Amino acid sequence: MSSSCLSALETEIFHYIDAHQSDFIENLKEWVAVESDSVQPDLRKEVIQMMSLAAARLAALGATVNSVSLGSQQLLNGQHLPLPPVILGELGKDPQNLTICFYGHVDVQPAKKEDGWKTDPYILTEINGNLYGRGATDNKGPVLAWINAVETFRALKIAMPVNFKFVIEGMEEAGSLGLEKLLEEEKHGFFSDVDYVVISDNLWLSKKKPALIYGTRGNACFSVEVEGGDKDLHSGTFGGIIHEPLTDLIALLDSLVDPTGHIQIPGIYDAVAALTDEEKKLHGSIEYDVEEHKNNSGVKKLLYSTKEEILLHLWHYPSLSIHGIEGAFHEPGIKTVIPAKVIGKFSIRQVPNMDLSDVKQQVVDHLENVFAKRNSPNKLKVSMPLGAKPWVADVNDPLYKAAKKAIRTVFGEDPDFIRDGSTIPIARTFQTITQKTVIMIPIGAADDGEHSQNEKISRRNYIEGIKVFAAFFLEISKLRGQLHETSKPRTNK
């Protein structure tokens, strides 16, 4: 944007920003080089030590650092296993401002150079504008722009324009195991004042256009056991002779879903909230290509050509995926046994007004029913291991009204308001525990590879998301009165 277009504070702002970038890239590439992968046992202790640096980071603004321990999980194994501590830190009391909570996390997802990587995803780098590592945009850098922001006014040495609370955590990849029984106990304390929160932990929908995100949806994660007799068998010696698991469990699975990616799990559908006419005008805007969506996945064809189509089936109808299947010979070459076990493992993304219980019901009965029909002797056995609930905002909050200014001061357009096809249960946790809207402003492109090999952000992302998230501050600074009477939120009844 134009600097005449600019307030003479923000000019002095985003100034100071462009001219301190060597600095700001610096300390990404300081926290990329710790190998914090939660997945993984062994790489604990790097985890708990990104914690540290990212305790010590807010420190060094003057922000009081409570880092909270949450004991230790046990593994499949036995082993108890500390968990990283949780970062609840605070800064700014003053009554007259403002309180803002930002969530981000400082654990990844696994990488090795060899699983594809052109460059040690552990070794910040910058090629064409873009920097490559693990990390780099899921979720520290987006969680650094966001200190590098308060950092700026620290170093101009002007008022902070709201109070700031942070909650880092170090799990988020594995779980975020032990963070929402926390954040419930602190409800009425560390919570007592808070706002607002904010997340920046996705991406946009475009590699070039801003948006903000104001839902997604919800994630129910199932497992099918069929299990025959309790020992593995020659396939020559029973092979034909008796009911197979894992002809079974295939059975089971290519039910659920059929070429067209339409669900058959009888119900699924019923409570599925309709779109809204504000909705489709919102698609209208939205800039998205499809041919760079299919490119970007790598297949050769999509299950729907428009965008229109596409956005529907990405954000307002649930989708059922199949992971894999355990207890099956997966090994190269060829084992000719019958395993006595299987287990098939799928999800379904649930969308807004569809309850988990009744997707838990509606998957057990169907399966069920498919299984009763091919009269196997084999038992069968449906859990739901794992279930998070859809989030929804509403984007006529003045929060939302007041990022899309920020935005504009930066890029100089408007965002696109999108919905995210996937998971992030901490929105829909931080909205129902403070009772405040929750708002989602990423700052990484549609292209970042966030999980996949080559993550990366791009200077230009990095440097003026750390501008967005200042002029943030601003525009949330004007809303003082008006937001203690709507920032209470209007959904997910």
Ligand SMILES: NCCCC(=O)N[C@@H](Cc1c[nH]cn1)C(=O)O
Contents of the next structure:
Amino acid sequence: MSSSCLSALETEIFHYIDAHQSDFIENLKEWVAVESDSVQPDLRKEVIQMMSLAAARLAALGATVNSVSLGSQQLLNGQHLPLPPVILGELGKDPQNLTICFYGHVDVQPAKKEDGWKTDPYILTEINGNLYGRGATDNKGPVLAWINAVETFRALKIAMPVNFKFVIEGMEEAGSLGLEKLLEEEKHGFFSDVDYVVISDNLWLSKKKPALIYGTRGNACFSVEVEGGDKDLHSGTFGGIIHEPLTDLIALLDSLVDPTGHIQIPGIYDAVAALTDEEKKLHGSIEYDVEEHKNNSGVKKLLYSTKEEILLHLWHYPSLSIHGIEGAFHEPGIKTVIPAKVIGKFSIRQVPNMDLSDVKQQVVDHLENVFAKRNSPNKLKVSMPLGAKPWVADVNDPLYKAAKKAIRTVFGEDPDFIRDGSTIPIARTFQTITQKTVIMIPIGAADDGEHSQNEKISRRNYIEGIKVFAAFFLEISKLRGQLHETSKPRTNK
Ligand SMILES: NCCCC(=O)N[C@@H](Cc1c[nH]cn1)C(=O)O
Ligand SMILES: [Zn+2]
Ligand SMILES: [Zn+2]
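Since the structure above is the form predicted on its own, I would like to see how the form predicted together with this ligand looks, so please show that one next.
Full assembly next; the chain just shown is listed first.
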């Protein structure tokens, strides 16, 4: 954006951010250096250390920091492992200001150099304008970008335009254990005066065009267990004379989805919300390169070829994916065994207005019907160990207008309004608990490679992301007065 379109305040703030790029990158380097992998139990100490670093950073801003202990988790082997605390931070309590709550996580997915990284995943390394390192985009970079934006106001001695609350966790990559319960307990405490919730834990849909996210799909994860006798059997001695559990399971899994991706479970599409005219309009203007997305996937052909079909199937229709089979022989070589018990894992990404308990019932009824037709004496058990609901916000809420304006101020163009086909289960929880609008403001680009080898955030996205957040605070401060009639979340079913 040309500097003549900026206010004097924005100019001063952006100048400070540009001048302190090296400090901001150094902050990220320190955070990336901590192997805060929440998935591997033997790295739990590092996650806890990372939580202390984040707490110290917020305290240095002048925030009140409460590191809430969540006790411990019990692993499958019976071992108890301490859970990292959740940070509830607060900065500013001016009754004239609106209060924005920022959620982020500082744990990361596992990463090892030998997985195929070009650089050490825990040494932030800049190559051609990209900052490579585990957590650079998911989610240490965006969390620090938000903190650095707040820090800029403090350093320049500019009055804080909003009150801040922070929820920072260290178990997101391992299912956010204990977080939902804590949020519920704090409904009338910490969250009682929150006006808006901001999450920055996703990516743009393109490499260059900024985006705002107003919806995510939910996810219903299923286990389907088929059990025969009490031990594995020799296929020479028993093959041909018994009903094999794995054969039953494969038939069950095969009945779920057809080769066109259509889910075969009766009734599953009944409640799917029709696409609105507003959503059709939003899709039309989105910058999305089908070829690039296909290339990113590494497959030769997608199920759909147009942008419109792909966006519908990623955001507005449910999808069913089969993830694996526990108990099946999967190593290289030959093993002529008939496994006694196998457990299939699949999940259904649901969309508004699908009801989780209806989905569960439809899945159970369908699998029991298919199984009954096989006349198998084996035992069938279906369960849904995880059910996260979809989340959708109202793009006409002033919060979205404020974020759009901030993006235009920094990037000189309007963002695309997009959804995310994956799930951030806690977004829906924040919306339900606060009864306020939630927004996702991603700062990373489509090719950042979250969860993958060579994860990165570009220097540009990181630094301009700090500016977007700073500009957003100023826009939010302009909403004072008009908020209380308007901040109502869209009703999610
Ligand atoms: N772009 C943000 C993605 C965050 C993410 O990967 N979320 C997981 C959460 C989940 C859902 N079901 C089980 N875990 C996801 O798979 O969508
Ligand atoms: Zn994340
Ligand atoms: Zn992640």
